[in-house]
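Given next, in structure tokens, is a single chain: the form predicted on its own.
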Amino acid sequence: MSDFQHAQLDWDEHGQPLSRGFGDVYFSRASGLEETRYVFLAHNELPLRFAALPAGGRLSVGETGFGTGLNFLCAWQLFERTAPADARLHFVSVERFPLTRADLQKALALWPELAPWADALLAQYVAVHPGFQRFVFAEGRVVLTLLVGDVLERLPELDARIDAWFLDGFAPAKNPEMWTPALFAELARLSAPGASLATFTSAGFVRRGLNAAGFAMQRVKGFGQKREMLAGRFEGTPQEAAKPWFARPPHPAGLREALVIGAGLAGCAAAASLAQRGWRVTLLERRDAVAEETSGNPQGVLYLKLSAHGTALSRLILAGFGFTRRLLQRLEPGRDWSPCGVLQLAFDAREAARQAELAAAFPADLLHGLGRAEAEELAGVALDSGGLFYPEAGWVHPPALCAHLAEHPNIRLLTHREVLDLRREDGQWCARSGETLLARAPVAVLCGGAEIARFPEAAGLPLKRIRGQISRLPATATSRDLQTVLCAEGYVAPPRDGEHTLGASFRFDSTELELTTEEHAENLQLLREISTNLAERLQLDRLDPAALDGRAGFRCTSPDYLPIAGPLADAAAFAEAYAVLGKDARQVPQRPCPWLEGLYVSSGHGSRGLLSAPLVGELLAAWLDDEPLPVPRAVAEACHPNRFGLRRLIRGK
């Protein structure tokens, strides 16, 4: 990621962008709009295919060069004008050098007729960093998954079935590294049966390469003065690359209805992602409102604890940060969230070394180091050290985010409904409290943190609870100078509603939720370690820990600190089906996984729920609707519930 950079542009006398690195134009000088409509929309027959989509139907488009987003916006415009009202468009595009927001805005201003769609893209064009970036538009009807990075690094990570390809990018003579057999093989791997493909070039080696990969390509009349271009269809056989225990489960039978247990952030996110796709969701909550338990803190921090080594957790965090950050654009700034930035202080030599490694590994617009003087100026209070600054991060009021997610006409929220029993009966998951049937649906999603272990189907998941307590400190006239979230071993946020949130304690052996004076005192000590100056401004010496207000809750984590997200299998049948792995872990027995039909889980988000839970909602919906996954396949597998069953078999436990 350290070599990541935005596109370097020059602008001609007509205001059109040119790539400085590739010495090529982004679109036809004659008419970029008409070129897109002729080459990519018409020759993939999208006007007819969009109009022919059935009710609730979906079409997936793949693209090899996002550029200015022109192709995406034209496809979206056409889709809105021709497709059924409840159809959905998935657009997956790769871009190694994404435009800055300012350059994108300047380029899109060339096409006033696309302004409604361009404005929607620009409104969400934040936190665009290397990896998978998921955008949701038109209340879920249109989804863009932007893969930021080299095409031959990103496409192999993608799990999708593409119906129509836009083979775009700079001309083969300008960018020969992209037009290769390796790329054509990836297009074939990802193609649905009969997938169409169109490209502006007619180069012979491109046609031959695509034909060799399983496409049947022909030269047809090109756009404008260009004599020829290529168009055709995939005639090969798609290959299932996933191992059976990570393969997509069969689609659940019955109506598109689901029940979600738990209305914290994980449950509200799962419900929202399904509701946007037309599912009718019953959201069951044992308390009297959403976000009454761990998700109910007044301020949560968008805190990116990353690794410089590209771990699955780090890649999930980076993708989740972008998705959550775009989601927050829909909330009220100042009250529901604040993009005030997060400053992770370099409080000792080891932390300073870790931060230096991160600063070298990630783009500066995601994170960058600050000296002490710079950090103090930015924070508004005196500090003992500099640190690592995340300019796009900040704090969130989690209940507001949960309420926003749950406010969808397809979601029915039922409070004071504690599910004590869940059973599969006649193709439906039936949720009961005693003898009372609370809800039933073909699909159930367990989102109640460690409490889901009460259900036998989830009892084997290695979830653990960690108690955390936050303290609420009344802001003073001088503490209001704090301008950004400060983190060390704990965190303190700028004031919301006249209070700072300070925390949070870690208790591995506590099962109680009552506030304790001891943990308030620990939090006050964390604040002194963050900034003695801020502690003085808050008059900590005059505060009685026993008199402080706060909240306590239980983080739910897994042994590897990754969420547990995906379809559940029958544990005993799983162990029997894949017992050979206990003797030879290299075996891949081709036996279908014994899935528990229609049962899914989203749990184990720990202290990173703001970053992971919303994106996991998209991941669950993608599995259920057979859509492109919003994260690399390896990351989805690293979060999969079956990872624990595999480890038990391989380790002989």
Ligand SMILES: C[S@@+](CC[C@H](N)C(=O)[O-])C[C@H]1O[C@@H](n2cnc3c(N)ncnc32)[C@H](O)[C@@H]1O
Contents of the next structure:
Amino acid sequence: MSDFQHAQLDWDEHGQPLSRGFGDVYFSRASGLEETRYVFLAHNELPLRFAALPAGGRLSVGETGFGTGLNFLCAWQLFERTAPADARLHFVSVERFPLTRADLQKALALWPELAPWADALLAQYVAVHPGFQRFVFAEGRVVLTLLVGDVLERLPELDARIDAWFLDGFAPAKNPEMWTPALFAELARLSAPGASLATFTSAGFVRRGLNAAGFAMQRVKGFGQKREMLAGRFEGTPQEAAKPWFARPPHPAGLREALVIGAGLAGCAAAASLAQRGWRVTLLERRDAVAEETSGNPQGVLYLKLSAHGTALSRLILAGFGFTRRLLQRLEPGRDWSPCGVLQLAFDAREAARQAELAAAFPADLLHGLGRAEAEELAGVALDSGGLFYPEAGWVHPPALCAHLAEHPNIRLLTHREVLDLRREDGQWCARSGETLLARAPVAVLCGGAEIARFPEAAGLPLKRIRGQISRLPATATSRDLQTVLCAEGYVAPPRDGEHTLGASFRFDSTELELTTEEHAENLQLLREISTNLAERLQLDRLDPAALDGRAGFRCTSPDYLPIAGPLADAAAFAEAYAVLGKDARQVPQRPCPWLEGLYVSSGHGSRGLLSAPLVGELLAAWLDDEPLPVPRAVAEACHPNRFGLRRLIRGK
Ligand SMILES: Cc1cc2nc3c(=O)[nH]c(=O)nc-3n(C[C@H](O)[C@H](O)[C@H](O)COP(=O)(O)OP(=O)(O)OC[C@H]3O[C@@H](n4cnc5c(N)ncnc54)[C@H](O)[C@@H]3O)c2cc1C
Ligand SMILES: C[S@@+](CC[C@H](N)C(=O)[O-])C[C@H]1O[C@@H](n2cnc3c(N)ncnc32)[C@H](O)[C@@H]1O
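Having seen the form predicted on its own, could you now give me the structure of the form predicted together with the named molecule?
Then the entire complex follows, led off by the chain already shown.
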């Protein structure tokens, strides 16, 4: 069974939440707000530090125990009141037992003065599942990375530099498993030089443990009736560096300006993440608008192909699903997307076994099994089997998502601009079409799907194109009963604008984009396998595949099916610098990676760009701005472009 659990709460006579499992309160009965401000904000000197942030500056807060989010909201409120307008707050918090949305709402209703911030959190509090969950507030001024899981499992996955710690969590006597030397060592590993730390407890073993980990902790006057608490600073030495090929590249010199090539999901997302951080972005697209190529289908499905074994891909998908899903909250349901759920049918015994494994591994609010009768009732059409239902998933109109992402005052979209040549000149990437200079900037991000291979710097990346075609089926009076996306080998969505999208064929050897009758016929067959009843409602037997409308595109995939996301290195210099790995793969030569300064990539989004591309935008921005990574370090490395150069060296190919 999944070990995920929501917080189990009791409510006292004053309407305050208590943890049933830990037998402790979430905050002081007298005044949670004042206690937070005293213990965590004042003893990390946040009023002063927020006000002293330089223009465009950033402060990262780390917390153990997100609970009701009270500390986060108080920090955000203070930040908004005191920090310069273009400064940013990054808040990373770990929570093993997230509150349900209903409990969160009830708990936060206790603090009317926090209502604007609490409402913003509640509006985004969807798809909060195990792993890394990123939230963006106040147009990107405040970012929350919520690590869902046990602090001793999640913090070791984090790559961040924390400036101020809120060491919360229930009282050490009630939660001894958390307050351990292993936790203190993680706090030290993640601390920026001189990071501050405050905690409500004054327990001697906590003080000694933190001191032993490199913090200089002191007992100071506690809040209200409490005699003492602890506050101090990190005085230890910073953590050891990552392997040089996965290390953070040095900051690109020059202005915070970037050019992004390609305005599909990957490019629009990268542009949005940078623009929100104050970068001025030129988005270059060869077509006449965003989302004219692979990202142009009328409906795409939030299809979570998860693994019960915690693979990097599965963890990326879960984090990406949460991020995309929260982004969609900002779009218009019905027209731009629909949270109608996705039902993956258990169409054969093997699929049924796979689904049973997934149902055991993941929380029921993410996915759960349905018998045939329940599935039919939910779907609104007759089915041959039950399946696995993802209640928070649904369909998206990808062009609407792209347009939303690309609409930002810091983004200049230039269409009809095909970049034929990209060169570094005088510290800038210059994008040209023939003799014409299209744009120049210190940073360039390649987001053109498999087309990025035309640039010599990316030509060695192993990208494949797999053609796919969707068919558009006019809805009928009875097909409109379909209430959820249905997936088997193919997928069909409830109608948008009077049409169902039915997908999708796979062609591994085609380089053409003409629609083919053969693939329409194949798609119709996929639909019959999904539901003969729906096929009848759509009068499939009367449809002529040759007369159908549709769309074809190329999925761009990598050999391990993970996206390719991050900074690029010079392939030849890389092979030379780390040649010794060919003899002994365990060596870690301490030569800096020969980065191609300021050159980044987001590609290889395969069949699930809706889930991966938006979060990869955040990942690129985190690499570029030296921020906490939005995914576990191991997942970022699994997506890193250097993985291929490394494998080539180690395998001697
Ligand atoms: C049939 C089909 C069905 C799919 N269904 C789903 C689904 O249900 N769910 C899902 O999540 N995903 C689905 N996908 C995958 C998804 O569409 C892709 O992962 C996603 O669109 C990839 O986005 P991208 O930005 O990387 O590529 P693209 O959308 O192709 O964007 C690349 C852009 O770069 C531009 N460009 C390229 N080179 C240059 C240059 N030199 N100069 C200027 N511009 C350039 C192109 O014009 C293009 O606009 C499907 C794909 C296909 C083909
Ligand atoms: C006192 S509450 C935190 C209050 C919170 N900071 C707030 O602002 O509401 C303690 C929280 O720590 C969480 N917690 C306890 N042990 C944990 C662990 N080992 N890993 C992650 N979270 C844990 C609890 O589930 C609980 O939500």
